Amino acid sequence: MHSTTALLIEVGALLFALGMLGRISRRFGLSPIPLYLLAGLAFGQGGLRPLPASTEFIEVGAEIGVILLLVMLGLEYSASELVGNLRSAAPAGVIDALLNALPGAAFAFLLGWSWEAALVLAGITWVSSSGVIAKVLGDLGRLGNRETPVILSILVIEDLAMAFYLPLVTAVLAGVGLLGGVKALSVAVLTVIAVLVVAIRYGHAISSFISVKDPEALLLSVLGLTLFVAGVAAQLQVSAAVGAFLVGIALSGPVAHNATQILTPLRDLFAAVFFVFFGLSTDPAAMPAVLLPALGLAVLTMLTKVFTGGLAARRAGIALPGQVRAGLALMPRGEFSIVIAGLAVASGVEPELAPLATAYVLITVVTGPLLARLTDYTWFKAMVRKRMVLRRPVEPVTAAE
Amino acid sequence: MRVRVEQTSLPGIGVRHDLITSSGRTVGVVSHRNGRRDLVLYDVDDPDACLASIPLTDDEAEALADVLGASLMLGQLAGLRQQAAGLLTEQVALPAGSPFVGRRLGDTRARTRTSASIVAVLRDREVIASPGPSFQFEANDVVVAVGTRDGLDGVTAILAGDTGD
């Protein structure tokens, strides 16, 4: 069989299967990410049915998928939102980082892994999935809730922190050591600050350079610019993903809005390929061994996320039910954790990392949105209310003093 | 009295505006960056949570704003007919042969003569609220008037041109 023909058949069948899986997951109101990962596991090395002809295509597609995920993330935020949010949300962001990254790092050391692997696992357990969480909040009709800005600002801080974390990890995994990592980090810090300043001051000028009227020209110029900058960033060891994220931030106004609409289908396509690719590069045979550790890590870090969200909401003056909602909503990890794990897998730092990360993301991304719904049940509301009533008599005493 | 409308930014999504009514309820609007908007109503028991989030299309939002705003209130009054103290609202179509087609509202001297007020004119499904004396009538206008039964009958008669003058 001609290799292109085989490629078409494999990719076509794969995408169709993903489409069906996506449909199933939506019927149950779940994120399709776990099913894509499972599909990748099934088709990969040692899986049910390997796809030899399309490996290269999927690999390139996965790279584009990461870039598109990140540029879309950047497009969602304006530079002024990122900076304006920073001061008020910084304490919550720091608590979030400490409470969620440290357990990951500690866990890696517990397993006897290298410090590079610990750095990676810290990142995986730290970042929540802004995509999944924003969707869950929208689906549950909670965008108007008063704890929602708290949740969103934690997500913003995490996403912004990734712009510094990813270059560090990229450099460290490239084997340049801690010093090289620090160098890459400082390049990243300068670049991010420069982009933010330029985007706030001249964002409109940059955006007006790109025409909104012609969808074809808009698609090509935004996609071209993103891939180009991502490539240059990768060349500088600042991580392609961060380059793409910065392009997204620099674009604003109608260009950002129209680019979002045009790029969304492309992102959906290539992001799905990326999740499959990650599953492909994970050996299913390695999964059972890491299942228990992953479960333990998931439970531990989900609890720390609940605590983080609750604490941040409490600081914003939100009552107990809202604190619980904020905490539970923050639980799912997703695309970012896989992006980080993907970097580690590509560099071959720790063979058990990929299966652990897969299992971890599978667990959190499935249970997270389900647990977020918990607060809508009447028995849960009643339970929380009871606690509030129990606590209430204490408060006036402190207020009187 | 001015009502305090609070604005909260929702990074990555848009902004939320909300206000607390004098009855203690919180109502808000979430405006999405992509132009979508939701009307949100908050829970009385748990003021941080919204009870309902109702997406509104552009047309629906505009219609709702009109209903809430003064302009449509006047138009709606015509349909309500539930006025206090014998005050009534009526829609009076300007008859085709009316002497006032092309003339100004002030020329009717309707208020002076009948003590009923012309509060709005409906033209081509649009509401022209509180027209001034210099407002010019056109054929097919529908006049919304508020007054007593006698006053309204007077306005009808004036517009039809059969008042004897």
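For the two forms, the rigid core is made up of the largest set of C-alpha atoms that agree within 1.5 Å on superposition. Keep in mind that this is a model prediction, so the values were computed, not measured. Numbering follows the first chain given and starts at 1. Compared with the form predicted alone:
In the core-superposed comparison between the two forms, the C-alpha atom of S54 has shifted by at least 2 angstroms. After superposing the rigid core, the C-alpha of G123 moves by less than 2 Å between the two forms.
Relative to the superposed core, A97 undergoes a Cα shift smaller than 2 Å between the two forms.
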Second form
Amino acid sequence: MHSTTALLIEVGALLFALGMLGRISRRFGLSPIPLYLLAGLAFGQGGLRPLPASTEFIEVGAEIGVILLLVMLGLEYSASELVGNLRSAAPAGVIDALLNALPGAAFAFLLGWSWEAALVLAGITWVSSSGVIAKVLGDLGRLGNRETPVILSILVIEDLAMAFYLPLVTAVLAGVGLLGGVKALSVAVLTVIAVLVVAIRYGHAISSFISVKDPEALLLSVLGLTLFVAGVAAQLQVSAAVGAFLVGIALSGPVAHNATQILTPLRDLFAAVFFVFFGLSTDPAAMPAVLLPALGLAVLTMLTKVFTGGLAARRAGIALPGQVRAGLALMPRGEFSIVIAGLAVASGVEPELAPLATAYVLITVVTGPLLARLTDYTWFKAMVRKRMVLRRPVEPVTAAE
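Following the display of the form predicted in complex with the partner chain, present the structure of the form predicted alone.
Chain alone follows, minus partners and molecules.
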């Protein structure tokens, strides 16, 4: 009884405080994500006051938050749109991997770390945070923008790549050898292909089993299906985020429309919990020693993300403002980077990897949403328009006869 009472008090006070922080941030036209992260830091390891009774609850809520963010993002698009965007964004996905993974690996070698640590840091700097970016796009009202499918395509390519990368790096860190790594990778490949086939070919059939007339039944059906598929995907060493996203694209028509309306409040609740948990799991005292290296690595790989997003949007025929928005939106790293760092810490590869990864992710996840708003300011729009005029070819003037 005492533990339940403490849980209610901690969770209630935390959610009320998050509500006030969200109100303050929106009054100043800012995304609440940085404030949620700072709230987590204030009450996490080494913070003002720990939250022992609600830690487990917040951890589970954080996992649900990421899943809901991704299924809601998937509901915005159909399976055919996904396949088309993946085909058009494949070259940008390859460039994204090279430009953002190689700096992490090179940085690890400069520090004198092993090749296993270099493989881990490459993954940390490569993958953008689908959860943070989905929240930012929603907060800024950009889910319907032309560049959003391009951003989504790159995120999906990264998430699908993680479905192969995570089993491989887990096997490498566990020391099971090449054969074990190939076996884990094979299981991941087969699982992703099977889920994609089901989502694309049988999506309408899945939607037909879900009724839109009863809101309660719709909520329970969609939420239960999403959590079940995400759990099965994670059990098979495939990203739970990928599983949730594929559920979103598998649902179509009135089911997708009504599910979006019903799930939105739940997504906002658990997304806030996710960002708080990220801060709670970070010890502020361990970060000062690695702050400058993390800052340098963050600046470099944030610039490469801007280049990646701009290139992908340009290939899709999007104008310069949309190219800039796409690049700035891709800068934050988050949940996958922390998962990868956790695997390395558990295997004891490199003691300094955890604080470096934490500082790096916090820098990108705090500054990324703030920088994403640059395109909404008048002075920045004027600068982009001026650059568009300078890039426009000048037509030759012929003399009048």
